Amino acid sequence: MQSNRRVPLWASALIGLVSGAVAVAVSLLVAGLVNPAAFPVVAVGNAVVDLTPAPLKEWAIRTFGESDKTVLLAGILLILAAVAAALGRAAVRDLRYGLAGLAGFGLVGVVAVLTRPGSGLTDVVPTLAGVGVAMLALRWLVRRSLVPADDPAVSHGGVPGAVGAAGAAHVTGAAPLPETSPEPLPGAGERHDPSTPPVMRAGNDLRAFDRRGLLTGAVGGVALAGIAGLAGRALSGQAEVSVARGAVLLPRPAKPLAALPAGVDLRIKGLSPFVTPDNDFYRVDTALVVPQVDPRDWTLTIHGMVDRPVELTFADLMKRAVVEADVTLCCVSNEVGGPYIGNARWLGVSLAGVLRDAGVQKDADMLLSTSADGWTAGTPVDVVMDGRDALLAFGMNGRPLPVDHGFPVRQVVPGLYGYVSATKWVTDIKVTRFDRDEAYWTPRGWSAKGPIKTESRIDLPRDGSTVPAGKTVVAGVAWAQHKGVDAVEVRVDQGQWRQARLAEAPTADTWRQWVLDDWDATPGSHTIEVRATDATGYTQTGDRAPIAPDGATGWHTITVEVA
């Protein structure tokens, strides 16, 4: 069907918006009933992190930090409009164009959708829907833009002057203009008012802009769109997931933890605390969107490589002996001095009791670990093995663990980077080879085995700030898990390295505080350099290094200025 229309450019992108709006509202809550993963939105996104090279992650990374992510799904909404907008002028020219344009942007979602892990031909459904109900919104409000110029509720109820001279002529007898003409006929001998709405003949109508047609069509489209997506949103688990995590009593460990000696934390004001609060712990992973998994309908599959294949229910694994450990966790992605790296009590089982339960093969060296969301991380098995708390953890400092963490159940694995051990929402372990399996991570660059580096970070005074003369405060932390920080020296201008004061430290598995609170700082610019010394005897090296392939180095060095 040919429009040949002519409307004002805001019109245009009014009707493709609303339409865009439509087929994202109505595929979110379809996708709410078919499978929340199967969102379109969602999968091109998580396609787009899939297919982005290494180095433009770690950029993103760096530059966005956690708000990654959010990033990320707001530039693809923002193309979304802008080409929903480009569609919407296409259409009221030739509405076989927009129609085309739908179905290719649908077509972009299906194989988004069908190339995620585990998706099924019913993951497409939230697509069609959407596409499908788009068309027929983007058909709608074009004809309802468009309206005969004799139509008296543009004529005389419409919009002021909607006719125009040429509706005028029309509606008078006056004869008519050739039929081929699609331009805006304005009435013979007059000058055209450019305010003045078009009229524009399609076949024998003539036809006129009719802007309270289109108003009232995209207030009626807003509306549906606004309808589905907060339905949609609902459906998707998010507020059903939030009461579940509210309802979980977490039991007893067996053999409780002490509370935490007053030596642990320094109480510097600025310092960051022995243990990171739930809503400041950093979080670094691929899904666009939070995993919500109901703990009712969860289960983890052991298999592989192993005597008895091992399936789990968040009921089974409650019953088991719990274990609490305190444990830093720390990102690969974290620079010298970065901010992801945390410190948690965390709650759970033994790792390696339910390994013991499934029966490893001598050959297996790998657990090839799968989160809700398809994510994939390869970890050591003779790490998790070794006696450390390698836990499968559903606590968090007191509490069930927060959604965005990994609730209902997560992997903890002290001494390794996350990309290697912290599988989040972790719902299948296949017990491996690494000669025979990768993970995530290694196809792209980053090692298959990833210990954390021993570290130090500055966190007073901070980078590039201004300080008065005087006594002052230098602390940070320091960090080398699974086997303990014994010392911190700081110097001042490369100077001497001086002994830092440090906290105690309840386990190797945790970070360390320290403190040289006795830096007589004269006025002037000065620099200020960390290393730290683990319990093995070794000094961190000042050799700086990328944080690909596995885990940057360095020692963390600011700048003061001292007034």
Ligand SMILES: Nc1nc2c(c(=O)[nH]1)N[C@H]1C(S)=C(S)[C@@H](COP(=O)(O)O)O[C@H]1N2
The other form holds:
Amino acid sequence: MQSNRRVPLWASALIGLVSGAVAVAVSLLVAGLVNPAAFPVVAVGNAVVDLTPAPLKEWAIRTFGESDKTVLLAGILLILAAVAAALGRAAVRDLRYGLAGLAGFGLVGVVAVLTRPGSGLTDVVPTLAGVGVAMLALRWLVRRSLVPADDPAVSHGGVPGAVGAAGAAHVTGAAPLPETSPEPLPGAGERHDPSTPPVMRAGNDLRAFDRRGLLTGAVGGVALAGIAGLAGRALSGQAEVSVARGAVLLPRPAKPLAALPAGVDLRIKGLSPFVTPDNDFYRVDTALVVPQVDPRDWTLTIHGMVDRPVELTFADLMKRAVVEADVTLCCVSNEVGGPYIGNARWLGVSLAGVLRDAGVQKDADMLLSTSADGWTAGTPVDVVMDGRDALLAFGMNGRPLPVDHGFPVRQVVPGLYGYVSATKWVTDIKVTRFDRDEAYWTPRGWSAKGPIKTESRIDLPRDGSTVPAGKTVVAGVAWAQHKGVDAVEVRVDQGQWRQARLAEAPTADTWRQWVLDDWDATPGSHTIEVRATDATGYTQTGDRAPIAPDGATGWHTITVEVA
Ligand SMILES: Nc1nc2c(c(=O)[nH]1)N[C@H]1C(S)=C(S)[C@@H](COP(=O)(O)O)O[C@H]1N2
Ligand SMILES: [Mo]
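Having gone through the form predicted on its own, I am curious about the other one (the form predicted in complex with the named molecule); can you provide its structure?
Shown next: the complete complex, the earlier chain at its head.
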């Protein structure tokens, strides 16, 4: 059995505190990744609140007011710190006591997390990760603090980085010297009562307190806790915004759109649904970390070539007449047949209306919109003002915008590729001119203007798949936003073009499903091609163009094996 009598109190407390900090920070980090509500400290806090008798709760609210939660969390952290310090003391005596103490911590955390309403089994992961890493940290710190005393390197002062007598002295330093005290003199260990040798016995091992080992280890532990804690806090900022998002009450549109007619969706398995589920909606942006914008802090500034600069808060926006629109968004980087396209029902206010309030000056032709993370798009003024449903959108498919898709507010402009129109997390619109300002992608080789090109895609059968011979459904989507799709044709093995059957489309701003029901597939390899014709009478060119600078062209062509 080890004795801790030679490890000073401060040292064992430090071991416990650093291990405890590691536990809290790692669990915060993992909670940030898994589920911020599963941070055990907060879960314990919430459990305490729930278990507190009402009179005590009322007293706390009366006494601490709005900071009652802060006081509670501070209290929990203080208790944690005290327990952690005691745990360090126990660990120095016998590591198993310390590990058992940490496990006890973990148990409290797990129970608190699992008894939270709506919790799931994965919510224990942050607690377990925190406690697990803290156990490793505790063991490591204890080992660094207690080195084998019969190690000649230690007993003779040869600790790496220490020299001569100072090294020997710190091995034997039973009581902490004030930081300002001079280095102990050679033989300082002799200040000890000779009857208690400055070493301890652990089993057969002689153990001595290594102050330098502990302090360097503690610095490492604090660094680990600091980094994990900061990263965890950043991720939990997401939690705050997701809570704020959950609290947004979407206003009713002035003229609600009719429910989508059943005819927009052919309901064919494997065919893109007319409304893209939020989780399947493509995401394209330059953000490494998705901007977390709290609607309470959000403002939109409209300035530049306007008569009256405007600044709108989120509340201001929600007070305006609310518009609903079905719009298919598409990325200029979508290869022919590619996935970067999605359709949603957006809720927002008229961008043109807001601009009219600001009074756009006659010679302005560009809106340079900027996102919270500094990305920019340049949108033609005439397109936004021509009566189409150009929106400052805050709703998507009946819910507040997902954070990935621009919460709290983004632009949506039917008919333009996203890179020139669909600014997510938009906070600033400068009314300007194309010959004065450039948006993010323009100097990077992309066209300043980006109207969406008429395109079509085969979803079924899958390219490269094998299908049984006989009647085979060929189906897909076609789009020509703000013009409308008038026809889709399909041909097999470069034979005759055949008219596909079109699903309905509520407006010209969305894509349109199409299907060819009666292809009689014969055994062998076949190519299938598709082309759309839009309402201006233009039929998609078969000439292949790359995505840069202004969008790909060509007919989507697939190959299938018929068995
Ligand atoms: N802030 C910001 N907004 C942005 C972008 C971006 O990089 N940053 N990318 C744009 C591009 S290129 C496209 S295609 C659309 C994609 O929108 P989505 O991610 O909601 O599908 O967002 C646009 N808005
Ligand atoms: Mo894009």
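Throughout, rigid core stands for the largest set of C-alpha atoms superposing within 1.5 Å between the two forms. In this text, all values refer to a predicted model and were calculated from it rather than measured experimentally. Positions refer to the first chain, counted from 1.
When the rigid core is held fixed, the Cα atom of G495 travels less than 2 angstroms between these two forms. Put the two forms on the same core and the Cα of A535 is off by less than 2 Å between these two forms. For E504, a C-alpha deviation below 2 angstroms is recorded between these two forms after rigid-core alignment.
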